[in-house]
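Quick heads-up: it's one chain on its own, the form predicted alone, in structure tokens.
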Amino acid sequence: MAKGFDIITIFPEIISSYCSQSILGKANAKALIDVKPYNLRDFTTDKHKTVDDYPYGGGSGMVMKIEPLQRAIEAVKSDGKTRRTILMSPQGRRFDQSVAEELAADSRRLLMICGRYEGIDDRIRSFIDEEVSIGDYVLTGGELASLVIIDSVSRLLPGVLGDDESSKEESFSWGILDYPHYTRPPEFMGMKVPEVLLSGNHKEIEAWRRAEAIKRTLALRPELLDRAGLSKEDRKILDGLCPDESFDIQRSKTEE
């Protein structure tokens, strides 16, 4: 059964355009995912299709109205299918690979609400299950955030990438960054592909990739190592790269 995504937005064409391209487009065509954007303006009752109004108490900007949002949510849910309703919000829990895996494993359709303007009438929280944020920065609207979630979750679904092993070896799937990748030619402007990758020895290649992933994570995102599930072999690699005691927490975990 296809993984379902329902998106309430005032710019449905943004969702449709992105999800019709590349991997997501192919996944849609194969019925591996089902992405349905809903235009919030279709759930207004005035001739101007108004979705926002001035904030009570004064202040700059406009606030999205609760009435059309509530109507849209109820209309989407009227088909009787179970849904997990998510508000794209900077106040929500931080989206990361573990959340992507959680959402991919959830059998419910994901109903995502994309805000615009200064914000959404706070009464929206009575109609959602949770709030999710993709980072501590300001976006013009929630459409990009919802697309990040659709893209990330879809990649984890069987058949979407073609080679299901691909998603298991990407950055963060191991809890650390990805290893370096190379392709033809074997030498370019004096820069050579590491010999081990040309050796055909899969065991050595696997060990090299793991070591390089740990090395890259230590250099670029060392904080990930404190919560990654490192094995004793990983610990040995890390100790060789960084023989101090920066990661005692991880050492105690792997030696239990």
Ligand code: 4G4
Given for the second form:
Amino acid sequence: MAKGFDIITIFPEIISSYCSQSILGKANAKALIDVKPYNLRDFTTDKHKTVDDYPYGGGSGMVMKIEPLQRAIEAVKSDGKTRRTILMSPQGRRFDQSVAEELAADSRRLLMICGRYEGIDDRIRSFIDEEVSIGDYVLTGGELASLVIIDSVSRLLPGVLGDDESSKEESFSWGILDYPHYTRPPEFMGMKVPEVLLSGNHKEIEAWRRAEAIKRTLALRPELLDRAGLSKEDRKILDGLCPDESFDIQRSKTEE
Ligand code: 4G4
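Next, give the form predicted together with the named molecule, keeping in mind that what was shown is the form predicted alone.
And the full complex, kicking off with our chain again.
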């Protein structure tokens, strides 16, 4: 069954435009995903299609009204299918690859609500299951955040990526950074492609990539090594990279 995404937004074109292109466009065409943007203004009842209003208590900016949102959520849910309803918000649970995996494994449709203006009437909380944040920064709207989720969840679904671009093979699926990639030419402005990659020795290439991924992670994101699922061979590599016994990261990963 296709993974379904319902998105409530005042800018449905942002969603449809991104999702009709490239890999997501193909996944849509193959019915591997089903992305349905809903225009919040279609759920207003006044002639001006009002979705925002002044904040109680004063202050600058506008607040998204609760009535159109509740009507939209109710209308989307009226087909009786079970859904996971999430609000894209800077206050939410931090989104990462493991949350993407969790959402991809969930058979329910995902209903995402995108806020605009200074924020949403807090009573929205009564109508959602959870709040999700894609990181500690503020966006002008939740649309980009919902696209990040649609994109990262979709590429984990069977058949969305081609055979040569499997999401299982990339190193983030082991919880560490990716290894360096190269393509032709073999030398560019004096910079050479590492010899091993031209050797045709697949075992050696595999070992080199693994070592490079671990090196990079230790240099750039050492905290990722704390939770990474490293093999015995990986830990030997890490041992060689930081022999200092007092190094917490190295120690925690070398404990059996
Ligand atoms: C809800 C409340 C998500 C939604 C307030 C949404 C950042 C993220 C929004 C707002 C968002 C994130 C207008 C601040 C929309 N910004 N980090 N903006 N704001 O996931």
